[in-house]
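Presented below, as structure tokens, is a lone chain in the form predicted on its own.
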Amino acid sequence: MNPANKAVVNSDTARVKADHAKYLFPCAPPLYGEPLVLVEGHGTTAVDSEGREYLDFFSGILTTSIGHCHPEVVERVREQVGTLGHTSTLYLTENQTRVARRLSEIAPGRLSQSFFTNSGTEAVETAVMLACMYTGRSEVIALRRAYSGRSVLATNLTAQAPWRPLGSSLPGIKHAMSPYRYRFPIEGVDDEAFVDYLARDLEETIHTVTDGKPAAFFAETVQGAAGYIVPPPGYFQRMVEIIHDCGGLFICDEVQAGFGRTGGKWFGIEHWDVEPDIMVMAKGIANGFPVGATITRPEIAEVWTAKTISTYGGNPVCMAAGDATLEVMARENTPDRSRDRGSQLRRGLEELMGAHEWIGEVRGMGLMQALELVEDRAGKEPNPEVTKALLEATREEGLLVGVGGLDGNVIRMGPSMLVSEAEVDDALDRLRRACRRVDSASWSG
């Protein structure tokens, strides 16, 4: 930024910030005490309106997949503005057949069929509909602890309180019991055990507060906004046996998960060698720019027959930024990456642990790695006011991170996935100064 311009850019700050208070709703309040104004990034840079740098390390939440303003996205979007911006779903266009067919070839089993939205919110509403569709039915199972958007069907498989409107609530919609191992009641019990025990708790689920025909069980392979709650070995094999049994369709949510961001595979739910029936993405397709698909078999596509459209779904200009972004994603090998860079920072947050009794647990898959923070490991009692002091804490060493849990008391990281070794080590390193000033303003209890 250039310096001539500050005193420019520290009155735009509070102009932003009072506009922000005055015209926006506030049921979407910004991060921070003191909210952040954003005016440009490049990779894994993001800088505010004061001209300070920042090591983005939660991406927009997960969608700045391969680092912000990536050049080759700019220059494909830049290209496609200028020569086609709109045409709705009524037309054809090769950018979407591109990413289409992208998708196609890296999505899991029989996987080939797509419908562009504009969100994750509208990728779930397109995949409940499509369920209940073909199998004639409408009553759905989601996990509870579990975010799938904002729409009322989203809120509604949303099964956190804060993330529920009042006065919005459907019927048709039960939630099992989340694969949360951490504050599983019952000590002692290994992951075949744990598995079991959920699994008699979906079979409940659909014997008791069910028709016992449901259409679909919808899931997240990895719980985001829960704080990357990670199911343990067996249990969306066990789950989709469950499903498929009594007739229903699995829907899996990668939406946060997908596109190599778990390590070692393009979609979360690889690792547990399972072929959804219906799979739902957004966020980091694009690079954040808004695009939502819902993908699926085409015995199950065909069944939508009655008239649909999506003015916007497919748009040239955010199909140019989808098609670039799988590009890179596919020449870079995000899931390698994720897979090598996620242990780095793994090990270094395992470190963190050890020196901080206020960490929890940490967990997640490749660059999904989160902090749980507790008043003592002991009681495991949730502490959402050191998780405050440490996002703020954060902010001052020049980091930025996420915060998701049921009680607000997880620290998130989604950095991009063509993140450095050198960037890794750069953000432990002010994490690790986050975690000095916490202590040292009595934050740990």
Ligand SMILES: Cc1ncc(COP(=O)(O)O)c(C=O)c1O
The other form holds:
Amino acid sequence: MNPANKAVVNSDTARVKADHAKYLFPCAPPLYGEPLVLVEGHGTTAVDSEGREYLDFFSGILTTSIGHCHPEVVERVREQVGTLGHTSTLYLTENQTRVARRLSEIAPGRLSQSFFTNSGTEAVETAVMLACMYTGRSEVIALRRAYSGRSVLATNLTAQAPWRPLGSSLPGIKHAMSPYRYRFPIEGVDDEAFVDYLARDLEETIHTVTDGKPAAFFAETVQGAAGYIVPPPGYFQRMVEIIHDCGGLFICDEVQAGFGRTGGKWFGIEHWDVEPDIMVMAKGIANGFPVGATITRPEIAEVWTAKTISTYGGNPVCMAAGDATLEVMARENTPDRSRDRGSQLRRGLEELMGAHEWIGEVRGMGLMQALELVEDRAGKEPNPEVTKALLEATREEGLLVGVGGLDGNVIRMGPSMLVSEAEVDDALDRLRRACRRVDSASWSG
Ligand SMILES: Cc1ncc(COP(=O)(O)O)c(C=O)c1O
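And the form predicted in complex with the named molecule, for comparison with the form predicted on its own?
In what comes next, the whole complex appears, and the chain from above leads the way.
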């Protein structure tokens, strides 16, 4: 623990909890029965207000991509905030052009021009508006089980009932089937047949519930909040062919899957060898500083001729964080690290599945790994109760993980991509102990 910060440890935990309940909207509930008050973080360690340390395997929802308070990010931010803290999009800054150049160097194919905002939600909004302007169309096909953010448009794109407070309040958004294999009703279907099925569903969606001329097909490469649903090989090639054949664009959401997280590639979509027309990024891009980015080809970017600004978009402090984060990621090779540490984590999770009948599936890519929890493996009935019990048990063991899935029955992991081999082993040990705690408690009644 950093001794300089000792004063904040043992701050009035009860007061923070009471004030949170009193002064903040209740719509964004914290994890755990008793919320956790965090006061400090370094690398893969987070420290709570009682001075207890945790191994952080969720990274503030896959966002502290190179670990809490990475010294190079801290240094660049400190320097920038004391030099020039704000400009707006009315002025140029070197930090912003450096980040845009770095993105164009690692983004797939011809994606080379970026627009910066403050969140994934805004990056999604920018992408959808741009696709509508480019095509002169207004309908969008998204995927069921998607999560796309919290604005009116993004909650309409989102397709998990608990995250859709306004329901289908915007016209023109239709949802095709999620590439979610685990609960696909037909048994024994191979990848090719599954992709055929999904392709026919997309075609039928376009030809039945749109005017046949959608502006875009919008998809996460790995459906994150849904519990790390990984589409089968060949999936995006087919979907993109279909949307291009009817004159629409492919918008790829890399908010969770980007920057090496899926292992071996900078962006998840590269595993399918497909070039998106527009791609959105956020979360891990600036190691926790609020940055959203939408990247596209110049001929698409140039159709946005209406005036627009973003007061904070491309803010010099956030861009300093982004520039430092991307530099560290390139030097440390986060794609290869995620591949190696991800396969270590995956092996451990698969072993764990062998020991617990209520782990229905292990899935994910790279350092994006999840456990779908069920009543029993044969029936596959979602088990949110055991998920809650495991979440609390991991906390007891000093391990932070996340929850996802439409039924709240998926445990999600996404540690810093600089996590060490020893830390992955440590996390697996803690998880094993947590699973044993769950088994010995009477969660099943
Ligand atoms: C895939 C995806 N897209 C978009 C968003 C929205 O990002 P933000 O919360 O930064 O607005 C999220 C957030 O979790 C996400 O997971």
